[in-house]
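In structure tokens, one chain follows: the form predicted on its own.
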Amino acid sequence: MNRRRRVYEGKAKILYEGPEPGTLVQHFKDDATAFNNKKHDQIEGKGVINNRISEYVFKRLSEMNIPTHFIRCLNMREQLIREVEIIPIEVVVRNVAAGSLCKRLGLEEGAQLSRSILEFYYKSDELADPLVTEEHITAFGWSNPIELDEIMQSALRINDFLSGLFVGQGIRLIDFKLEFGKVWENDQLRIILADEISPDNCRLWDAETNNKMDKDRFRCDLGGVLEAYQEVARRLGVLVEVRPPHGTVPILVSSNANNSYD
């Protein structure tokens, strides 16, 4: 497909462009940030890993009646897309104390949380993404208090079924992040998923040794970012490994593909 108008570049996507109107397509960069683009670096094959997961994640949510941006998958780094007005709101659904949760309220790192717990972030580079109150959103016009409800209720719906995906493949879901956006459908304004899931927006520790698969990696130094993803993905089923003559080489499949746990 021939490259389009550029819309929006991000830290770790870049949106061009749909080739029809109301349509974008997503582009998964290699870039690893954290710290609010502090530590930046290049993990080669990092987008490739992450459109797979993704694309396979919200497939099975729409399997389960949750509406998302998705349309389909163009090749190895970009996906098709629907043009969404995003709401400027981080979701951040947690399981287990970890991350910034840990430093506020001086908790214990793999604390299990009695109940999952959603935080709202303002998205803004420029004040590093502040944590804010339901009221702060509605006061402010960045979502009324209706579709704020349904954000809610849909990403404990996300929660529920993911929380299901990972433990299947031995891997617990700590936390995540999740962005939604406004769209129309005959009419009416729809509040849909967006943005993508992937080990960049999950923390994503094995089951049984507590390693972390995730950008977690980068964060602190721990290394093998490349190589946790790829274990993700193979745990899913969107990676696969064959066997040449000379060595292991792993394949990226399409997850329409029958995997084990179906």
Given for the second form:
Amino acid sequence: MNRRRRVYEGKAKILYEGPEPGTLVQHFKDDATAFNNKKHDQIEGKGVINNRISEYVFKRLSEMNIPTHFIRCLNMREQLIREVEIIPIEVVVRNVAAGSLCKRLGLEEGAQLSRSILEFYYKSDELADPLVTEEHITAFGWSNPIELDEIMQSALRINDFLSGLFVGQGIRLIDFKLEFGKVWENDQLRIILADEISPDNCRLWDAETNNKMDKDRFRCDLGGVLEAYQEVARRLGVLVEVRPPHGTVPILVSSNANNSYD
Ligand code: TMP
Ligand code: ASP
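For the form predicted in complex with thymidine-5'-phosphate (TMP) instead of the form predicted on its own, what are the coordinates?
Whole complex next, starting from this chain.
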């Protein structure tokens, strides 16, 4: 398996060359990092859960005619994706004040925002992903105004759809981060959603208790990281509990009829 050519290794995922031109294999690792890799640990099973959650979310988004890089799930930790040219911008959508927004503007965590806010961060580990404006993005050529308009519209549609999807499962979508990429289709450049959507890059709070069900449990040493991710998977219907003879263990279920796990 590891004889495949590694195209890129990030903090939580590895990309390998795919079986056909224009495809890659996205492998979800168990590594958890925060504060630009200053805090680092392994959370056994996190990669498996994120692969599942992200598969589920990307499939739902495709059904809403939001184009994504997801092709199909390959196994417990890997999915086949389209190769894209990543736009070096992290798009953050916020519905409720939390994280760096609170720090930067002195807001109280949990304050409802009067409307959803979009922010852009330049993807650069050396610079610790600085906050940038549309002006920087277009002036430095990281993306052009037409692409950026499409990205912003898409991010807001994704926010509307995902907020509803999570609320239906008793989860508040506080904020999240998206990445987009470019692909050529019949001589036309298209912007498609890339990366992943999982508790690693969303803030998800329980609707009744406001308990955190995302990577803030790791960032803030709250404990119960895997359990929180499992609970998100369980509510989305991609994790079920079965009762074997000696107790209860969670197993992952596929949303495809044709399950190809190895
Ligand atoms: P922030 O409040 O720390 O700026 O994070 C906003 C959202 O973006 C939150 O859901 C976590 C996510 N995020 C990432 O996915 N990767 C990152 O490197 C950072 C800083 C945040
Ligand atoms: N993923 C980022 C890192 O490792 C930051 C974060 O998610 O908090 O550094």
